[in-house]
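Encoded as structure tokens, the following chain is the form predicted alone, with no partner shown.
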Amino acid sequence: MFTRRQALQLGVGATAAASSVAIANSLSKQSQLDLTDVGNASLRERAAAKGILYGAAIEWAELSDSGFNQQILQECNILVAENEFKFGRMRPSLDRFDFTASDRLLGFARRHSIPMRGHTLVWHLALPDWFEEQVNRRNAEQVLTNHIQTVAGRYRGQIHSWDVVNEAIEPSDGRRDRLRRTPWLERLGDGYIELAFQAAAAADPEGMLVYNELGLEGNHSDAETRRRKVVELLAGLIDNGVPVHALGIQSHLTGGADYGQFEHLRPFLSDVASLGLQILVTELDVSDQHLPADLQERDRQIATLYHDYLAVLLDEAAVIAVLTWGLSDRYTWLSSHAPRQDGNAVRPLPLDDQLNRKQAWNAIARALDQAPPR
């Protein structure tokens, strides 16, 4: 019998010459693109009726204001915590959790009936100050299973999805399996990414789990590498009976790269969907940070980027969502990460920073409308 590596090796060809049919189609739609009048109906009507999802990463803190908050939820049917359920925010210390914060949040969606999604049990960053004093290779793997046992067993049955493991592959960390050099990777070796899905499926079997990863979107050898390890990663778990349900693509775009038109990408998303897995985009944004100063110039290209990527993307029927990373430019994580050189507000997000739509909502309001039913 085949493993899922060998068929995927075996089936390039064929997924090569359907991926023709789906270029010349996306291209017909990309000549085609006119974002000057898409009509009123909301992003997340526009992806209900296609059976996708459309949500944004939030903050607690930022649904006390009061306008915001009325965007979320006209425009959102998933959500997800941008920080509020990352391992540096619940653990003030070894011995103690503090949800406060999260539960917070969750109740929000829970209240107006909106999916939540988990973001990150295990991940290299925000991990907090006592870390690397307490935690060591004698107890990583208890304090990495206590952790996830924990957390998804307080929310059972209440999360969508878990990002179970983020960001775990760096080809250049120098290793030959290109993992990323990570502090539970010095403590516990490689197979603390099976240990960390099968931790997640024990306290919550209910919940999709997702590989959430970066970096896999461009045109050159690093993201195709990128993409290659991320297949072979993903075949690899399931050949060994982890319970891995979904890849999330990160999607944090720059405006101004070279990256075609992102026909590249299709060949990627038939070999995961070809391994029986769903597909969420779960942190889209796009940096202006190189972008020209004119607004009208900076929203065009921004807004195109949009389209083309989630025309690509939204062709494979695998993908079920798409989240941006922030709803509005009032709150994006790319004003101190990504600040622009001359001074002006970064506009990265669907709507300006007086929660008015922009080209770039249009943009992927059309994506949603072309996208196939699911």
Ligand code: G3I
Second form
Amino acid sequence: MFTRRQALQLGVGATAAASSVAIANSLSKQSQLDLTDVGNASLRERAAAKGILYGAAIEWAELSDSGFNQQILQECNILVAENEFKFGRMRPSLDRFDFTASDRLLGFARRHSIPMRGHTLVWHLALPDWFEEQVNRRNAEQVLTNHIQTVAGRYRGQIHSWDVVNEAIEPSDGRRDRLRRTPWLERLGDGYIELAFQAAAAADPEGMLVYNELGLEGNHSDAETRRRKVVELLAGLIDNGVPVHALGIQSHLTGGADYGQFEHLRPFLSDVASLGLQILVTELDVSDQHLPADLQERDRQIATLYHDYLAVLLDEAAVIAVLTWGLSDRYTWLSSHAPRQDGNAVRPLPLDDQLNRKQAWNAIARALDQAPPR
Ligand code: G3I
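Now that the form predicted alone has been shown, please provide the structure of the form predicted together with the ligand.
The complete assembly is shown below, putting the previous chain first.
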């Protein structure tokens, strides 16, 4: 009897071979790529027609912008809080929780019957200032499980899917197991991942429990190492009976990078799906920091990446949702995180800063229209 991990090692060859057929299909699709006007149906309508969810990350402050608010309601049938559900935002002190921000944002989503993701229960960033000195090897397990039990328990049955653990892999940290040296790992060892999923399952038994990761998309050895580790980690959790239901692929793409039209992702997606897991594109955007200044050329390159990426991802039936990390260039983390050297405003998202649909919007619309129905 093979474990899932052993079965995968045997299976990868077969899925890799299968991808050569997909290459022909995909390349033929490229010749059909048409990013002219794709009609008026919203992204949420096009996604829903295929049994897929499309949405975006938002922050509460953005919703007071009525024009933007209207676009969110028009385009999205799933939402995620960019920051309001993070550990640091909810924990003013070791013995207190503050749900003001998370309640407010979830209230908006529920008023409009839009499912909301819970991002994220366990991460090495967005930790409060008191964490370093007040959380130690002795109390870390209690802090972790109490946080998850309290947060996932409060929103039990109200969250579409929880990013239970975010970004636990970092090969450059030098560990043989390629795990990231996070504050949780340093205090609890690698068992913190299983602990987190078990606590989340106990607190929200109906919740979809997701492992979310970055850096998986590239056509190079580092991304391949991360993909292999993700499959190994997920197979190991499943073999140990840990309740994990889906993989979140963050999908922060870099404009101008060579992704080879993403064909290298097909075997990976198939391997994840063969574990019985669903897949979500959780934080999709395309940074234009290294792209030419010319708006038309920039938008064209960004749109082509959106289309090529989603053409491959949505070919995998296990992919159930696509969320962009923001909806409009008016509100993107990349303005501060990856600004352009020339000082021009960045243009990573489907709508421009005047809330007009861009080529990127057309590209997502086209990819959704071409996606096989679920
Ligand atoms: O709200 C405070 C504000 O009161 C204060 O004046 C200001 C200046 O210090 O900071 C504001 O908080 C910032 C917050 O974003 C809201 O804008 C934090 O400093 C800043 O660190 C935080 O950055 C977020 C980052 O995660 C870290 O949590 C980004 O908005 C968010 O886009 C980014 O998202 C992450 C995902 O969660 C995980 N995957 C990678 C992705 C990009 O880094």
